[in-house]
Amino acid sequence: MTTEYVDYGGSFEAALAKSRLLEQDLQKNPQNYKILTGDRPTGRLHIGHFFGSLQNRVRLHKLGVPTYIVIADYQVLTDRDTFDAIAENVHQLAIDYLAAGIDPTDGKTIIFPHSHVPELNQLLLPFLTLVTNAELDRNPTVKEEIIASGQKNINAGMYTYPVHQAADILFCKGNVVPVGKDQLPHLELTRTIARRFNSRFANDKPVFPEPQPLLSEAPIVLGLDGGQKMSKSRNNTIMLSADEDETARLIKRAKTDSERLITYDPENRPEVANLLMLISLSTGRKPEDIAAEIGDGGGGQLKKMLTESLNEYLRPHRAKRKELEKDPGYIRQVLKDGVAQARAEAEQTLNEVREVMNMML
């Protein structure tokens, strides 16, 4: 499987145009692609994850695109001291994936924690020789993550994070990665590593594809404070595991503004617009139409409608989630099966790498 290099023209607009063409071909030829996606197990997923990425993964999964979902447990160690909860968080992520509609028994989908795939991590060493310290130092995504972490002493794992991510993507020869705009620099480094490896060691028969970004056009879901992206660390979320009463309490505390007439105006009324967008995502209706219906009902009516629509929309997910939580043995087996499949794939790739690097015994 190969993917030719795409020149993104140095602009987000160019990348988005290429992504739309890629989306069209995914619809027609899903068998030609491998998707790598995943999350860091820093806690349970919230509705921002659900609307921002999880729904899209389910959609691609149902298209029949071979999909590898990595639970990036090692990467939690780069900026958080939460290792005591990693195992539980891994299981909770798997539960949310399955509750959303991911089926790991379809023969095309693998869910695995990357700390259990040592062959994958062995790719990190040759990959590190293909990038410079300067390239790692100026990665804008890494800089933002360092600031967000609040760390004063930055460990080396933070700087090599994009290279580890390249290993996650390339071990299975993933050629499509769903990303947001902020993740493009990470993916571009992966493409660079793939290109340099092929040029240096396997010019006649490339080992790695240069993965293309599938850019999400889903709106960014702001937190209930209305001013920042929804995030567990900012305590402005609604977790997918929350029950209906807790969801109602959280929405009741959500920030709006002092104007009684409800209008959809993301630029001037971001808090109100965000709640309208959540109703839109839950119902499929346009936020402008929802605002017109609420009219001068004010923030109280807006929050009431959001509570009802969101609870109704998430009811099947939450019911499935409760079922899965009762069967931890099944969740462990899903992860063990995923690890076995990922290790087999990684070993095959690692053997190819050893061969072209003249390291076979």
Ligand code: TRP
Second form
Amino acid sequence: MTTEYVDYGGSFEAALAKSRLLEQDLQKNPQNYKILTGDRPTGRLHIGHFFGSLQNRVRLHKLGVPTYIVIADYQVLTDRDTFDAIAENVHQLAIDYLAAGIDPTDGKTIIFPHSHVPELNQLLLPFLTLVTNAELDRNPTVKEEIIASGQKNINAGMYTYPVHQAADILFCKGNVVPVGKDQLPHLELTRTIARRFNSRFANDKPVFPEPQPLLSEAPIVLGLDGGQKMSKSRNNTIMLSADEDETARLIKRAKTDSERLITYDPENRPEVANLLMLISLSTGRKPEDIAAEIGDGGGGQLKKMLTESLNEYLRPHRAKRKELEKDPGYIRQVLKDGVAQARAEAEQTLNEVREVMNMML
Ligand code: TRP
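Form predicted alone already given; the form predicted together with the named molecule follows:
Zooming out: every chain and molecule, the one shown earlier first.
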């Protein structure tokens, strides 16, 4: 399903153009920005996350931009009713961030679970008064999520999703949010909420920034079944935590086509093109060149090459995550430190909010 979203500065192209300018300025003036980003802890990360968003976050983080990562545990409740594995999922997610190179010891980076920061959630009530039901009704990403989750009765947590996401972003005055296209409507509502809050309550000195989306230009990694996005619920992934043999087994089962000559043709041969793209992402080589090298070696040769290059590329990440898995106390400490800093900042923001709203005692 695609999102028909043409409402950010006029068009998706406009959003992309703005995003490119923002990217340039981030490189020049990293100190002017604070990145806020997050994931729902629905399981371990797979290579689609790795190439699609995680690597980009690490790159931005290494430019020296403060990076705040919210593990959106409460938000898992919006479309899933099982909570058995939540603690383990939070833990595993943190391991993948750290293994990929997010470094909370740099003094400006935190990782924290949403449910431990009550001050953040307090922003939800005033924010809810700044949006209309009609605006929530219109949000195309929420509509898609509802369809994808198969819910017949929509819970209000799902319905208000973009409002709590606004609280996640604004509590620490995050002003850059790296997102995929599907998250643009949420971000637009965050900007609206910030603007309305400022003009209603804080005319002379704005409390909240209007955060800008930073669109990732990383390619969307398709699942091993070819036609659709890689996603755990579609059972077509390679997890970052998979070992080398398992990776080889999964790739062996990947869908290709009956044409022996390997060519890079995303339009007509999406399955083969996706495997070539994964080799390209793992080696830095052009997919066309890789295809030419394999020539009439067929699907077998293609898969062999992918197995080798992907396993080699992921080896450092996998080694690091193994090491981290042996030290749960450290992971817990990283999360606790993240919570402490997030709470301190959220409290400060909440005080400013109370002040401009005339709610001080
Ligand atoms: N909605 C995001 C997702 O499902 C996760 C998320 C929660 C998030 N809060 C956020 C992303 C704040 C960016 C900023 O992927």
